[in-house]
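One chain follows as structure tokens, the form predicted alone.
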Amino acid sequence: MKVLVTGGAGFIGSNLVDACLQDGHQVFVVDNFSTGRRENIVADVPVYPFNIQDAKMDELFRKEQFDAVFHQAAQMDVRRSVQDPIFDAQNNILGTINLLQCCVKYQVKKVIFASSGGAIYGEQESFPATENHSQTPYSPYGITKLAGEKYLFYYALTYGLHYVALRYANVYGPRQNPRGEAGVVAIFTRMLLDGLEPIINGNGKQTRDFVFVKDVVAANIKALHYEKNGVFNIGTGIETSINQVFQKLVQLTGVDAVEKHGPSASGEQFRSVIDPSLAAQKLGWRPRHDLTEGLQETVDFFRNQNNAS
């Protein structure tokens, strides 16, 4: 099959690419590189350095005819979408409807969107959040994907055009930029072991649900051959703090640090678990990584980084 990854170069997109090429597919990446890295890329995989929202986009789907879409690319900070809503709303909504576009004119079979679990359900009213949770998202990133997902229906009552949602939890692993405002699994990581002290926004007890970057590419590869529409959660269903995965990275990292505060963050939720038995029930779908083992890899990832710089 040939399929493009959009933001193939980026943490999630480019553990994709690895995938598909695994699975014998013909890949084709789209990453401006503003948070996406080059070296992510296996050598003889076509890379189109523009963004979504270019013309250039239509000449591509003209030029190669894919099959699918895998649409990872995306202004995916919640604070920057907080400061900057119309930057967010460029990226993620104009973007994603340049990108739907080209997928009719040229007659794509499929898209599978990377839409998002722990932004789009807010303030959460029950726990763990089902796909039926009421949606009201606390950020511009949150609304701009529930925006997707709505553009998503739209096309396909009007064109026919098949999909998958899939509404991320927390997504960590190896190649999560570590120096961004987002992933605090990375960020602190880094940090640790580069000496320096982490500082926990707020007083740390906001939760989450942190789920492998491995296990959410394989949520992709299943959602590539799941035959019908849909919104899936993919996630653990398991809510951990901000100041329980500190302390795990300290003891994993094997670093003297002390947890510090800082002011909460504007835009952020307080509590935030999906629930995932309909990913199961659906596509076939579970996580296979607990939060210990992935992070143990996560900082094998970064230790290796150090070691080889």
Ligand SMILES: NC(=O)c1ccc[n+]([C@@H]2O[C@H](COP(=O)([O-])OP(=O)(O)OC[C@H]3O[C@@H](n4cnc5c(N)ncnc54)[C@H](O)[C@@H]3O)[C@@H](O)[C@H]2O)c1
Given for the second form:
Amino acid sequence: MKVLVTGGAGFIGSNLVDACLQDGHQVFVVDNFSTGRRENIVADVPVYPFNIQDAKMDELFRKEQFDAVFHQAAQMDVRRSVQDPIFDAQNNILGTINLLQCCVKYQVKKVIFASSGGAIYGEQESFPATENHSQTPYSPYGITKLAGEKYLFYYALTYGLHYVALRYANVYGPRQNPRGEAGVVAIFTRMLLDGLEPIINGNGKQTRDFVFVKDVVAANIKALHYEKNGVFNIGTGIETSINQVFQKLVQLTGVDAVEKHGPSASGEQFRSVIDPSLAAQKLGWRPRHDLTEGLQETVDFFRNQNNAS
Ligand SMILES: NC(=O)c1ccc[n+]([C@@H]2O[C@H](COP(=O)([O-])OP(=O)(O)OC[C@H]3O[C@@H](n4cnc5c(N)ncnc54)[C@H](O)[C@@H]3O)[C@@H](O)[C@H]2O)c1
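Other form of same protein, the form predicted in complex with the ligand, not the form predicted alone:
Entire complex below, previous chain first.
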């Protein structure tokens, strides 16, 4: 198939590009390099350095006639969404609408959308959250992800667009940006390997559902072959505290570091964990990497980067 990966120079998008190439698809990337990096795209893939809001998207879709689109491009920094909700909505809502307009106009067969199981449910009332959990996002970013899902539903209803929205939990793994605001695994790993001491926000008992990037990529590939529309949680159903992640990383890096705590981050969710049963039932997807395996691969990746530089 001819597939477009928006945000293909980013963390998840670039891992997805690799998997699509391995599956024999013809892959194209649109990325404005706001956070993505050229070196993340290892193979010889056509890369269009456009903003997804750009009118040039129409010309690209007309020329290439994509079969499917994996929509990963987004402003994904929750804090930035709070500081600048207009910028956030421009990228995540207007950008998504521009993309969906192109998909409908040029009869793209399938759109797979990167939604968020961490941000859409807000402070959870039940654990793990199923897809039916109340959706009360606590941030502009979460609102834009929910809006993206609603637009998909609207375009499906009105124009017959086929879509799958995947609500990712906390994704971690190779190529995650260790210098960003999000991505505790990448940040801690980088710091530990550089001999720096990470500071855990608050008491570190806050929990997240950590899912390995290769499992998230596998879910996208399953979604490509799913014949219906749907919205699925892509997580592990396992809650892990930030303290536990820190301890595992200390072990895996072999660094002599002790837990240090700072003030809590304001507005930070306390517990987040999502139920992946529906994805197992409908997509035949299950996470294959447990946390230790995934963290080991992540540590190896960052260590090799050290050796290469
Ligand atoms: N990392 C996570 O834990 C997580 C969790 C839930 C959902 N998501 C979603 O998954 C997707 C990928 O996230 P990621 O972690 O790989 O982030 P990332 O920042 O590494 O990737 C996003 C990519 O999109 C590009 N981009 C951003 N705005 C763009 C625009 N307007 N036009 C063109 N390109 C643009 C960036 O340059 C970057 O390459 C995002 O949609 C994000 O919201 C991520």
